[in-house]
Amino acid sequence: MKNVKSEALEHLSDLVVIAFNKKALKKIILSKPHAVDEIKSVITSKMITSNIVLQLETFSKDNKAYHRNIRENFKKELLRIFRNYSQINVITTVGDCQYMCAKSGNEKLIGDNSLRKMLQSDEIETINTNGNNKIKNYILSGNEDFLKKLGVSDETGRVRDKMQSKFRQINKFIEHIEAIKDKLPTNTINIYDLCCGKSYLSFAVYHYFKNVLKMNVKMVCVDLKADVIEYCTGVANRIGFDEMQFVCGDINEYKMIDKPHLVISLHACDIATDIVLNKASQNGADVILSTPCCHHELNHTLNCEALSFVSKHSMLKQKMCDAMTDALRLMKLEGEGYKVDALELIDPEDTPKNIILRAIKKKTFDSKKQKN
């Protein structure tokens, strides 16, 4: 670690500091790191509680990612983080500079006077007013009930920092589904969780649609595990979310009863997504919203002498069969009267799973038309 006062540092962590003031800051990526058991740390301006903090997110060559929030002292404590480093990429709203130190000693500071000078135009506010920040503020603040009960945040309505990507997550899912509100009925709704593992998405969907939208809902969440079915219905009960059913079973033998204005699922793995969205379709559901897991089907049958020069490596065929089993999903509600779309759910760098399949129910139909 370098303890020597460097003048290129100080005048970034100022720059830094400008930019994070202003709602300007992107990302500060650190790589070179002095520390021989880290690969790289990424600093990015988070909201959390009302309240925007800088999170440092530190990756190790054993393969964990740390977490730590700076609330205060925001220069100091940037000056000592960046003292170990030898690397460092300020990526901003306006522009973006960098700081290169070598073997020597020899400090460099790249782009920060131009950096500057756009972080003090009035432009800026512009900018930032257009939505080319990432600080925004979410439909779940963290001081739900449900969320404290399922641990995504403290008592105090804190998100855990080891939660944030998970609380990322669920608002982005929330925002998919007020995106297409005025796909789905106004007073009632019947909505379906097949796969719904602890639930997270499901307590969100249901407080969305009851506490937000003053809705009467009647809400099923449908999986195998007979321990999260008893924690989830506990859940409900303590928190009088009354109209949450939990069914422990397996998803391609239930009958839905009512018939399903809303079907989710997130991160049904590889062929449950697809039994997700045939037993969605098959009951008419008017609005289908699915996040794919693993797609391990085609990627172990794929022959095809044609496409060998994409599946002799493995990781682009992984990305390829990915890409394909998702298009044939696609194409095969479109076939059942769906206008369908593929989406992004959340940035990639929380989780490569941020592919969203959106299905909407046409209001007419022509099957025998299709087929020809």
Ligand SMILES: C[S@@+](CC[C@H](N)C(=O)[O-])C[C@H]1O[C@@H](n2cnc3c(N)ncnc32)[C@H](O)[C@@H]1O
The other form holds:
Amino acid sequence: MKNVKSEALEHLSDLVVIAFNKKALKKIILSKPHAVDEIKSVITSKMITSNIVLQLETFSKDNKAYHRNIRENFKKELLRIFRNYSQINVITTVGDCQYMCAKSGNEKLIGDNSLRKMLQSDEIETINTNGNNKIKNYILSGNEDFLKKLGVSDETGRVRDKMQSKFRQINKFIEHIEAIKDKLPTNTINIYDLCCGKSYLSFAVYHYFKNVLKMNVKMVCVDLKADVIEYCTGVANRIGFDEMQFVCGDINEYKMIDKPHLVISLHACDIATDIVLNKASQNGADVILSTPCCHHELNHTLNCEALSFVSKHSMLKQKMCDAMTDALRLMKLEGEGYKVDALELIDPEDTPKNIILRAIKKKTFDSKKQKN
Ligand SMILES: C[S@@+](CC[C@H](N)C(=O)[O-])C[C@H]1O[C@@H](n2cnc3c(N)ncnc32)[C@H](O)[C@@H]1O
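Right, and the form predicted in complex with the named molecule of this protein, after the form predicted alone?
Below: every chain and molecule of the assembly, starting with the one above.
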């Protein structure tokens, strides 16, 4: 952390407070953190219990997101946070500005003067600070009994700070399910969650079909981890989600008993996503929704001279390999009779792993034509 007084950062925090007070602050993206275990942070204005606060969300390399609400001493708190980053982008309704600090310590502030002028205007567009209230538009509100029992929300239905990101993820995932529900049966449905982990998504999906759509649901969730499977079985029993079954095992070995109507998977690591897609397609799933996790295989094996202008930059190589891996996955599913899409799961600010691969079985599919 820099202890030296930085005029640029003082100036920037002043500007942010003006934008915040005028309800013009959209977000602040804090990149190039000094902390080695952090990816980045984002600050947004949120309405929490009738007060507008600044919410700091920090994304760490172990895939966790931490939240902190700043309710007072805004300038002082912002300054303290800003000192931990070498790049800061302030985005407002009337314009943006950027702070950069080089390794040498040289600081640069771009766009601050014009932003200050724009903020002086009396008639500026304000943001909707409904932040947490936005949750009311989601399919899950936080007030559902199962979310309270899972510890996602507290007894008042307020989503706990450390669960905000997971809550948004599962809500968005369900929105993706809602968007394709006409491709699924309307009475009884067989769902598989492969690589379910702690199964927040599985419980939410079960709730959606069982309690919101009032359908008969049979759901099987599979994961390698025995302790997690034992824990989830206990939770399902406690909350009365009777038609949920948790199976401990390798998804590669797992044999689906009922025809899968919907196969879901959230962040199955590396090639586990390929196993999920393969298993789902081989068993004729009607719909597959899968958000891949880390991709390693292509990144480790790619050896292509023609692409060396990209692959010599390790970060760009990773991004290219991620995109190529997902595109190859979709191409394979397309060849197996699916209509495929790559969609955005959630705000990319939330997690870099925000692609959802969607495959919907085509009614008529000529496999011979495909091979030619
Ligand atoms: C990053 S976690 C995601 C868990 C959960 N879907 C979520 O989003 O919270 C990945 C999970 O995949 C499981 N997994 C990885 N490979 C697997 C395999 N071959 N068979 C079953 N589970 C596997 C791990 O045990 C882990 O729980």
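C-alpha atoms forming the largest set that superposes within 1.5 Å between two forms make up the rigid core. Residue numbers count along the first chain shown, from 1. For clarity, every value in this text was computed on a predicted model and none was experimentally measured.
Asks: Superpose on the rigid core, then tell me if the C-alpha of T92 is displaced by 2 angstroms or more between the two forms.
Replies: Shift at T92: 2 Å or more after core fit.
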